[in-house]
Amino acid sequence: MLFPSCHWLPQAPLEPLHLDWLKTAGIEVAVLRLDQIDPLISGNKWFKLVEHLKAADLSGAKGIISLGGAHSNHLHALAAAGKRFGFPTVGLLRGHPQDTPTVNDLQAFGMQLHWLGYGGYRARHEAGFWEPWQAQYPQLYPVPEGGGGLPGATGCMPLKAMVHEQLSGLGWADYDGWWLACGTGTTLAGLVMAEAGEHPVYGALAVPDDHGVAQQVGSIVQAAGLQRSDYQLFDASRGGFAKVDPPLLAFIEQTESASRIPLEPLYTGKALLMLKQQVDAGRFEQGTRLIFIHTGGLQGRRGFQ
């Protein structure tokens, strides 16, 4: 097999966040760190990549192709796993050559890069997209933006047992919901799969309406042939993707005094921020009890120093 340590599921702790919106609130949040499970391959996109893997496996293929952007998480993800397990990747990037902290890293992991344009990026959804870049690279595996898909969300299922093992350390029955941002929403219907209508999954945009991270989890729901599913997505983009604000970054600033748990301003800085303005809105009832992800991503925050 070529993905073989790709296989094991790193195990991610589970941690009582103690802020005082919550406490004034008696809402009681755990995050389940996946920032901390690796350095490199870290946050969701092991999970979201193992299945891929193994598809990769299956089908003979030699190495990974897939899609990013300039700060692209699933892409150093995906760089740091070939460069440490020793298969070739290639990324195909949004807009134009640029340099940025990540794609020196992914230059650094030996992945082959392509700049695609905006134009040419905005094309990955339509039929026949990937014809070309298999024929130019017809041993490599083409994984969709952000480790998506329902392979994707498969693997991102474990996710509820992993926090199930780890409820009696906190003092913890049960749960009431799942927090998280969304990029693709992939994370997200893995959750919602992996839950069946048991508990509620709410999901913080990251991304505007125009990203279709709606229709995908719909579509991968649509797949997956549930029965019952319960989850509701909100705005948190603050008007774009990758948009970033004054206000925001106080948050974090402030959050990550309290809290000592780091945060970056495109993934968990907006749904934490988005999860106190529903608490503050009135939206849960004083002791429930929610499991917020932390995706990881990190690295990204180079980017904004």
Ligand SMILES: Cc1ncc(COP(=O)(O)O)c(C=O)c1O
The other form holds:
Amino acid sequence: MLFPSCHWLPQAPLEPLHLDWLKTAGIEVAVLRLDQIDPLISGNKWFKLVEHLKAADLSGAKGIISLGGAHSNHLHALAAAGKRFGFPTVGLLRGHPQDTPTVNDLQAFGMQLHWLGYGGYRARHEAGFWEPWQAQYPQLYPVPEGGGGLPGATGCMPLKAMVHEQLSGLGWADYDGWWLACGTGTTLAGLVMAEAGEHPVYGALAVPDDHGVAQQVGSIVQAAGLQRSDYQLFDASRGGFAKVDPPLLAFIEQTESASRIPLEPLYTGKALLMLKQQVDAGRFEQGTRLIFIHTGGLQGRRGFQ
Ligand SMILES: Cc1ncc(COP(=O)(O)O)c(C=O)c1O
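What would the structure be for the form predicted in complex with this ligand, given that what you showed me was the form predicted on its own?
To see the whole picture, the full complex is given below, headed by that same chain.
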């Protein structure tokens, strides 16, 4: 049984975000602190994994094989889940062997690693990529990069209910939209599916436009057979995935000291900075209420220190 029999359903607090630029614009933001659900299986990762683990169970698999980079939050959460719930994990890594805090953790959690080089990793979308790995690990169920696809998105749908249950605690009857960082767009797609057009979902892209996030979201939403959807993507990548610059770092530092909410530069920092830029540009009317999802990723911050 990969999916824990206790049906572990983590709960994240919803907290008001007090920042000067929001106050000036008359906009209220509440943060869904997915970074706080668990010390190791943190952020959106558990939600993106849940349906994959259920599918693996149904198929009779004994463990999971997946892919990611040397700072991957996804592999980190997967390896931690394997250790916690007692199933084997294998990670296929981008590039050549290197030591990073994340890689050291993966090994400590007992994940078996294979380094694919850069060309080998690029082949991950090709037909037949998984065949040799499935021959080598017939008992393991393959999960796509980042825990993506329709199962990944489906696992994120309960985030809507998690927020609804806590709205009255903020004194809110409703909200006007969601704001979150996107890598593959899976988490955003799950919210779009849960909302079915009721509230808009705004995604701040941590990767440039040419990474095909819009297409991936479109194909998940189509596969889900959704009649209505309402979402919008903004390029928040600042020139590339993992590119950081002094204004971004200064913004993170100021925001952390003003709000006491920890951020990292690749996803949550970029997403909040893009929200500020949109607020400053008058994108939202006074009185707008938004839910910002803190998607975690704080473990990856160690690689930047
Ligand atoms: C911290 C963090 N935030 C956001 C994302 C993006 O999530 P998604 O791939 O579902 O768009 C990721 C990566 O998957 C992440 O690690």
